Structure formats: structure tokens, C-alpha cells
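The chain below stands alone and is given in C-alpha cells; this is the form predicted alone.
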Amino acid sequence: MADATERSIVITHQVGLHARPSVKLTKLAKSFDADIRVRGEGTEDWVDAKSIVRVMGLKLREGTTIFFKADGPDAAQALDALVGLVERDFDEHAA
């Protein structure tokens, strides 16, 4: 990933990335041909970001900062998606 892009959020969400938000985050994430990563603050691995399992695995939690990293053709595009997928919610309204 020598010309990857980075960008990074706080995750906001009153539960944080948990089933719903990690199953929105990958569909959306699966919609980009652009190879794309996450991790959370606090590790160094990267996970595919198109993999619920990997992405449920990292059990981020509010407050917690996500990392995305892509490369491809449309990779601008998927991390703007993805940032604002976290911006909104996980387009979700916690109770």
C-alpha cells in the first residue's frame, strides 16, 4: 500500500462498532473496488475492512479512534464514505 490514503474518526456511537454499525461499515466498505484496512487506537494490526469477522473483532468502542487506510482507484472516495458513515451514527439513532 505504498500510495495508500489514511483518515481517522472517533467513534461516537453510544455502543460503539458493534454487529449493526461493523455489518453497515463492510457492506459499505464492500462497495469500493479500492483495497481498504481499519484498525483501532491503541494497535498496530490492520484488518480488511471487508470482513465483518475482522471488523467485529476489533470491538472499538465509543471514544475510541478508527484508522482506515486504502489504495486503489476510488480509495479518496471510500475513505470520505467511510468517515461519514462513522460522522453519522452508522446511519443509527442509539437509544
The other form holds:
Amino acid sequence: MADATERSIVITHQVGLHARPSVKLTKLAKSFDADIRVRGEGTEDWVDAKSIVRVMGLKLREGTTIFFKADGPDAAQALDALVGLVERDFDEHAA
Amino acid sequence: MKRGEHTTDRVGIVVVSHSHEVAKGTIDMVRQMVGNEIPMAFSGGNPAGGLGTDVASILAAIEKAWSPKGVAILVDLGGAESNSEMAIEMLPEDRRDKVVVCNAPIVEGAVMAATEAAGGGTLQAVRATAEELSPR
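What would you give as the form predicted together with the partner chain, now that the form predicted alone is on the page?
Next comes the full complex, this chain leading.
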């Protein structure tokens, strides 16, 4: 097993991690085998990035740093993909 | 597209509302927010075009959204649930155990259930995800 790795990125999408971005993040996380956890700044509570209910429950706003950690054979690819999704504002143009 | 977008084997979702517009609108939201990779269908309103639910229409929706992995039904009020259960009883015996009614808010539950289904979750996982939203 690869060691758990961790990455963080600031959310720049105007509406933050709301419903639609949460769905995208969860679906992307589910496409990897690795165990993936996510949390927002200011808390040590990591939640399962593959649980839509937990991810939506984070309610992270624009300007908040989001942290990911992953453990498993494809952990590095998973983190690249998730950080990329946040970087690209979840592939949505902010309204 | 990532792994997991091959659509052959995903739990299906059925939305049953007293209102055709609510049922259709809920499925529209699911399509826009989650995508089209899972089987989906809805049933809303009575055969006369008014508010209500109809067992035959629900049965048709279950058949339309049928998947070997099962079908999760999201309902609004009273009759939507009891008529969905009646529709399940009318299914062939080998399919009855693969259809469940989720105890969850209809719109939010449909989006949550569809997200889990799109990720390849089992029927039990799809139902549990939708029901995580419900007040205890």
C-alpha cells in the first residue's frame, strides 16, 4: 500500500462547494479505488469524499481551503484529479 | 471521462410524486446535477391529468428504469408510498426484492441516491445514502 498523501487547495468557485460541485467531487472520488478523505480548514474532522451526504454537509465557501488525503494504489492520481477539479472551479462558470 | 462512467450496471432511480411537474422536475434536476449514466424514470399525477398517483404508471416507471442491480424509488406523500409498494407487489417475484422505497425527501433524496448509484453503489448503499438525509 502506498502511504497516505495529502494536498490542499483554496476554493475559488464563487458559490463554493454547493450542491452541484459536491456531486461532481463525489462522483470523481468514487472513480478511484483509494480511500479518500476530505475536510475544510478549521476542523480536523475528515469525511469520506465518496459520501455525497458528507461532502455536501461540509458547506465550504469560496476562499476556504479544502484538504484531501488519499490512501491506496491510485492515491496520487486521485489527489491530482480532485485538486484539478477544484482548481478548474468544478468545470462550471461562476454565475 | 473517468472510470465508472460505463453505464451497464447501475441502480435505477424512480421518482413518484402526486404532481407530474414535481416528478418531472425532480428527474430534470438529477439529470443536470448528476448526469445521464443511470436508468431513471418518473411517475406523477393521476390518469386524468390531476394530482395523484397511479399504480400502473408507477409500474411502468419501474420497468423503464429497471436494472439488474435494482431500483430505488423516491416518493412524496402518503399515496405515493403506498401505491409504490403496491406496484412492487405486482412485479414478477424475482424482481420484487430488488426494488425499494426510500424514506427520504423526494428531491434531495433523488439527487443523493442518483449520485451514489452513478458511482456504482449497491441498492442498499443507494437507499442508505438517500435515507441519511432523513431526520431520526
